[in-house]
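One chain comes next, on its own, written out as structure tokens in the form predicted on its own.
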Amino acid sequence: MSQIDETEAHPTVMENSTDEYRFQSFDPDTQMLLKTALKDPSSVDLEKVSNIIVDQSLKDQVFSKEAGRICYTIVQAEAKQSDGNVFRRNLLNRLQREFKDREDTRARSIHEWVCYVTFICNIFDYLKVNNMPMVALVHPVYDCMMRLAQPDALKNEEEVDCLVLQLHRIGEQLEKANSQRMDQLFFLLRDGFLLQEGLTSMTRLLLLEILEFRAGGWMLSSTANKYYYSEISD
């Protein structure tokens, strides 16, 4: 993999205090380890740090949404400090192992599976190489999305909610990376919406909204926005 460009900045990342990160759920020693990794990554065991972040992300969905920003900060700090990518390599290796076990994870716990998808999509969104998504993550992320679009998953609102949230977040980037797979994914979603029986009214609403969102160039008109979000909040 090519080296991450040190000058990149993710639009939602600001130079700010590490206290802002969600470390409260960790014991004091782990909090200190993570805070040190953000500022001085060469002084800590980065494999241990990546495992702590992944382990927490798999059980805590709030943290899994935050984790991309934390990983981005550590990657940037390591690149500046030593031109290294030890943390990124360990993180990708661990993501790959979890990806191979994804069906077992889903069978064991839908919550853990949804946390994994949220986490890998978050990493896809934040970690860029030369301002482009990491090629190594494109197909795994698509495979997760395809799994969420299968008939059994569409019967589970937690999985549908995850799918729609991630497509709102990274759908446009994913489509640029591989439009053919996005077409395949949306064939599944359209068929699910039109043909599958036993879906809840909320699932149908979410599917219709995401179909319209992509059809509108990954945007919703203000009328559509008002319609869907008033329905969802009712």
Second form
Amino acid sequence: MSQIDETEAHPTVMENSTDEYRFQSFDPDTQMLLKTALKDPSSVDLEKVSNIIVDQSLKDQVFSKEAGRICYTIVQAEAKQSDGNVFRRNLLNRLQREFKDREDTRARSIHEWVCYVTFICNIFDYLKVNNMPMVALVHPVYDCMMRLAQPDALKNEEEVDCLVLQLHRIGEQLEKANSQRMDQLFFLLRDGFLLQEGLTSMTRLLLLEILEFRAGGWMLSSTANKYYYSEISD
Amino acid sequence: MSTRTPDRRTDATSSRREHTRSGPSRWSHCRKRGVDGSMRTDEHERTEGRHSSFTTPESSGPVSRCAASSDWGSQVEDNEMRRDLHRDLQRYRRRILAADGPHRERKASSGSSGSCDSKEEDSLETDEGVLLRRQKQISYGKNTLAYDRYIREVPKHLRQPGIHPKTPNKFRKYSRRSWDQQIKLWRVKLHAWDPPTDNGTQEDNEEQLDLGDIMDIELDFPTLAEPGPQAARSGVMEDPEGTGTPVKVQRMDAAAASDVV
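If the one shown is the form predicted on its own, what is the structure of the form predicted together with the partner chain?
To see the whole picture, the full complex is given below, headed by that same chain.
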């Protein structure tokens, strides 16, 4: 039985001590722009910045995990500097446009679709309003999760992986925001695990783990932890 | 009645809304509750016979009536504003109760026009929709260069009533027209602090004022729509600045009243 990569599956702790963001994937001018946006948001074109960040997040899954933190910093900086909301508004509306086209995106590229889901969940996690998740994103995030739980998606390990990873990170918050939809989601996951033919063993492992994870109140018992995450000697 | 909506700096689109309840969105047809948790009535039926879009002075073309509420940016902002409002309301309540406490005495006559704190709780506006709308109007006014310059130039303790504009108190009960009038007057007064243009004259950057509105202010007085404690007509005029206790105004006949605004 293959081992699940621990760093991926466990909820990440917010690293805010360093200001090192992964900007290497951008050209120097863009890097400069982003760094300026973090420090002095009103001096840059925030709509452009939000588009750059979204575009990159849709291509680069590693960046899309990082992007939430960057966006949070810019939002805070703009609010503090000029009491403005331009960046957040542009970001959210762009996210909304991508959401509308998600089925087309998925048809075009599973990778891009997965990047989008990772990104929107990341935003949901980081961009809080008064320490509460943004209510406007709750249903869209659930819609994405439900899509990933459909039979055609469960056939792709890439999509299943994304689904369980996001549930590890934000499942508890999502459930608190709307438990009914979480129940519905898990009906699908249970059915998929039990009934769907042709799922790889990895997929079934991931599904079983997430089922146990939620059943345990969004954490694994120590024995389950040992089962899924310890090295199994042959 | 004017269809003009408050000017908005960052966004050209505006919509005309009476309530804060979220309008139809992508997912609303299958949801019993709106985004803010309140039960949705069948708004689709209600909205059928009405125009679905207006061209407002601020927009470049017809704007959907519900555009503002169905985009995520606005939803999040509205939500945030709602929370801030509730917090402000609690704070305001505490403040007036504190001022009230040691000297609580019901005055026999209700004709006093001085600040009368024991009356504040009675005339407290708590309707969320109203408060939200008022807060937006205030925010538009405060989000101007004129306001920035004003608050920097005149510290609060040096403000003189009548000369210096004072933000209308959104927590007091006023009729819709009365409130809108106060906001207009407030914003007109704020224009005195507009930044001068290069050629030395002051220019209104924010909003083209309809002079008709200013002329109207002189002639007619707003009436109160809701039944308050029916006081005797004392002939005290509505204080558009909101510096005194609101309320007793002369009843106008309908024809004259309808000319205002």
